[in-house]
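Next up is one chain by itself, shown in structure tokens, the form predicted alone.
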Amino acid sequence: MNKFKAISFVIIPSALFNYSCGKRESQNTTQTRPNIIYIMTDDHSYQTISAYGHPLSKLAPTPNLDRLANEGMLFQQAFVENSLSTPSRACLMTGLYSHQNGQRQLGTGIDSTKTFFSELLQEAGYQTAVVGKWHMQCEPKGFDYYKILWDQGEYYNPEFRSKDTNGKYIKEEGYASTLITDHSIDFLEHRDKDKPFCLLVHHKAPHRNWMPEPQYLDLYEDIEFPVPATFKDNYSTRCSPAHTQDMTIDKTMTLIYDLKVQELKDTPPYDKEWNIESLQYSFDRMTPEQLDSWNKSYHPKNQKFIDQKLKGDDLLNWKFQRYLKDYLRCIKSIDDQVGRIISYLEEQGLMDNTIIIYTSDQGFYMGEHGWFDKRFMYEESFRTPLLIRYPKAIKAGTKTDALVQNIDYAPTILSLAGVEKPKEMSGTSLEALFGGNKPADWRTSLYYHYYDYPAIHSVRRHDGVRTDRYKLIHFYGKGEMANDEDIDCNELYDLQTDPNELNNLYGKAGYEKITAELQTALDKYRIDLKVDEY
């Protein structure tokens, strides 16, 4: 769409908006409906939130996110419907599966005639806002206020568009995570305080290429993060997609763009790396002070790496460590900014009547199976963090292992606001889980479908079904990229005995019954949901 191509590079100072700390907001006694703040990051893995107890997060704790978990509910089995950014955002806004809302892949696709939950909240008297990454090729619908990033957004000095910029994206000085929080707090400060509000805070971080903010450029530098047990996975029992993917730390992750060793940009063979120009663009947009801080931190580390002339496993481990450190530095900034929002709500007396939801648009690989990125139905990308704090309905420290999915978020927000969800929404409100018990009629399986092929990372199309214990995946379709063949292949995993999904049981003796049961469940999803390809 043409309006996404008109960018005005006007630099304005970073607005570290000052909010009134000395006066608490008087609570309107007629406002019984809760406020809602939905915070969503891009590519944040559950492994890197310390409330989930993963070894990585113990070395890089997230105290503000942990507070949401400790004072609210931690969902231990939250998943997405399609592990990809734009489709996930469409699922959030519509409460529909990808094939129902039209956004099956990145780029175009969203059916903007579908109802967004924000429209229903607005009609019901809520003041609505979205700040940060929008990433759908349609106007934000149902929002009184928006401040959205250009495309993915840049980490340093990003461009934002609002209702007041006449369609132009205006460059602002600062770090993306901080600026998104600045604008979120600005909305809260200037909203109509006689209305309940729903604010969506959509962070750019920790999306590739993981550029930390100045104060954290050297954070975790002396820590050696543990390599996952499946780091050297050889995919021996898997269908061909695990072999033909292009998302390994070893071969796919680049030294220059991903790991920011810019000193190699004119050195063969590294000068052939893709996206060198994109990294240079990121540096060119920095202020002199930002660039000086970056160079003082990264140049000595990079030069030490170059001088070592690492090869083989030593090089692979170095890449893994640099990736993890940069990623986790970005997470540290996110945790700080969540803390800023919590502090604002406390100072304004809004914590008791504000629901805070924290999640990611999908999971992410922290080296499991040798990978980064997402897309596959395997656990690390299929599963996502989900924390909800709402003291009026959720007892502190509650956990649930109920199967939930991102198509449930819109129905949940509507239900909490006292708005009936449209009948066509496929998701289910999570309110029934807030007491800590799982209703007898709660779902016993989930449906997943990934469509984005041919595309970056070469992950083949697949759908599947997951229960509490088992997972059946079906890979399908014509091979449309180099060395890819036509495929019709299945994988079956027992997540109880094989949580790392290393042993494909499909077709093995003794698993005929569970295979048939899962296939029946998968076929039922395809029929009931009117899935048109598989």
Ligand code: SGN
Second form
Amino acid sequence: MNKFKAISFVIIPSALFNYSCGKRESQNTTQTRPNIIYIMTDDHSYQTISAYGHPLSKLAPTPNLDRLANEGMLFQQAFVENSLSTPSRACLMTGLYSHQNGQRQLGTGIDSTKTFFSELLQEAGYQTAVVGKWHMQCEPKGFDYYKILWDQGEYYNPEFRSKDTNGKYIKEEGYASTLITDHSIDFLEHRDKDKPFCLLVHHKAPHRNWMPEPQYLDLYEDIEFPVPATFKDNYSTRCSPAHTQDMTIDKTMTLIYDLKVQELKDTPPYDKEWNIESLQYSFDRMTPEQLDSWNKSYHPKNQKFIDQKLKGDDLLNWKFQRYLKDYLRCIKSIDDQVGRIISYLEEQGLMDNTIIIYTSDQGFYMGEHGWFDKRFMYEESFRTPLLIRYPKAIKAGTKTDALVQNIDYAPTILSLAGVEKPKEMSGTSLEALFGGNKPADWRTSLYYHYYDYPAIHSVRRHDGVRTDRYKLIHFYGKGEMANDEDIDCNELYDLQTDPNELNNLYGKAGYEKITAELQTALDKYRIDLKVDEY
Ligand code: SGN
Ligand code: CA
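Moving from the form predicted alone, what structure would you give for the form predicted together with this ligand?
Zooming out: every chain and molecule, the one shown earlier first.
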């Protein structure tokens, strides 16, 4: 899409929407109720937070995020319900599964009559704010303050709108992660100090196309990142969707837009890349100083790459290395900015009474199975980082393996704020896990459902169930993109013996019992949750 054209039409006057913001008077305000800061990045893989111990993150440490984990709780089995931005944000706001809140795919869909947890907090006397990527096709509901990016937002000099800009997006100078933190701290500075607050900090980074900030353009340049064990997965035991997807580093990831080798833009066959214009748009919006720093860093590296005339595996490895470097540079900025929020809370004496939650809207493939992007129910996209620091209830260094999901966040925030969860919310508060023990009646499985097909990256619709050990996935639906067939196909993985999910056991002798058990669990979800397609 030509972002330049698109930006001129989406402006919706906020006055058209019936906010509750500011209309509901606070009741029952006491300063002892905890404050909440919920930080959510966009596409941050758990593999790239060093607290999770993955080999990649050892080479690119995240000390501020690690601090949240070390002083709080590390969730080792946190997942989303539908691994895509808008659906994930809708799960967060409503505590409902995608088919319940309407936001099944990336575009329109949200049923904005559903209650957002922010509305309930506001009614209960909390001061509420959201800053950064909102990405839903409805107005922010239940927020006293917002400062939101246009659509996915831009890394350099992004446009924001707030209640004061009359529906217009205004360009600001700076790097997205820094500006989002600036505005978050600004909200904290100017808040009503008689009320507790709930602030959602929604970063744009590290979303595609991974543009680092000026000070980190050369970070990690001399590091060779390890290629994942499944990088050359040939999908030999799987159903067709792993074969027909369009999200490989090899074929889908582009040299110009994704990997920023702009020097190739007039060279066949690269001059035909569909998104050359988008990269140019990113450069055209930079200040001369930003562009100068960028060119000084990337031009020599790119020229060296072009001169090498790499082919085959050498070219693929170069793409992987550039991808990892740019992605991890964006993560470095995120880690710094989380550190800035922590420092602000420390200076203000707010660390004890503020719950800090860190997560991502979904996971991301760092080359596993040869991929980038997300969407599949395979671990790296289904699973997210989740860290919670709250010294009043969580002992430093707590870890849990309890199965948790993004539909749990709204109930958790409400219960921490002392607000009763509406009975229609499907998620469960995580507060019961804060002590470090899993209650005997904690859920033993999770339901997943992905719907965004036909769409970019060509990932087929699927739903499935995951227990602590096994995963059953059902791919279904009519083939609606080139060469796609109608499908109705299952995969079964034993995550204990096959954590990389390479060996599909569905239909294999010896797995009849576990298959039947998982099928029963999946059918029960479909019936209980009134799932209407699968
Ligand atoms: C954009 C990206 C896709 C990505 C979707 C959804 N393409 O379309 O690669 O899968 O967003 O991402 S891009 O050319 O615009 O970068 S999500 O995080 O919003 O779900
Ligand atoms: Ca995302």
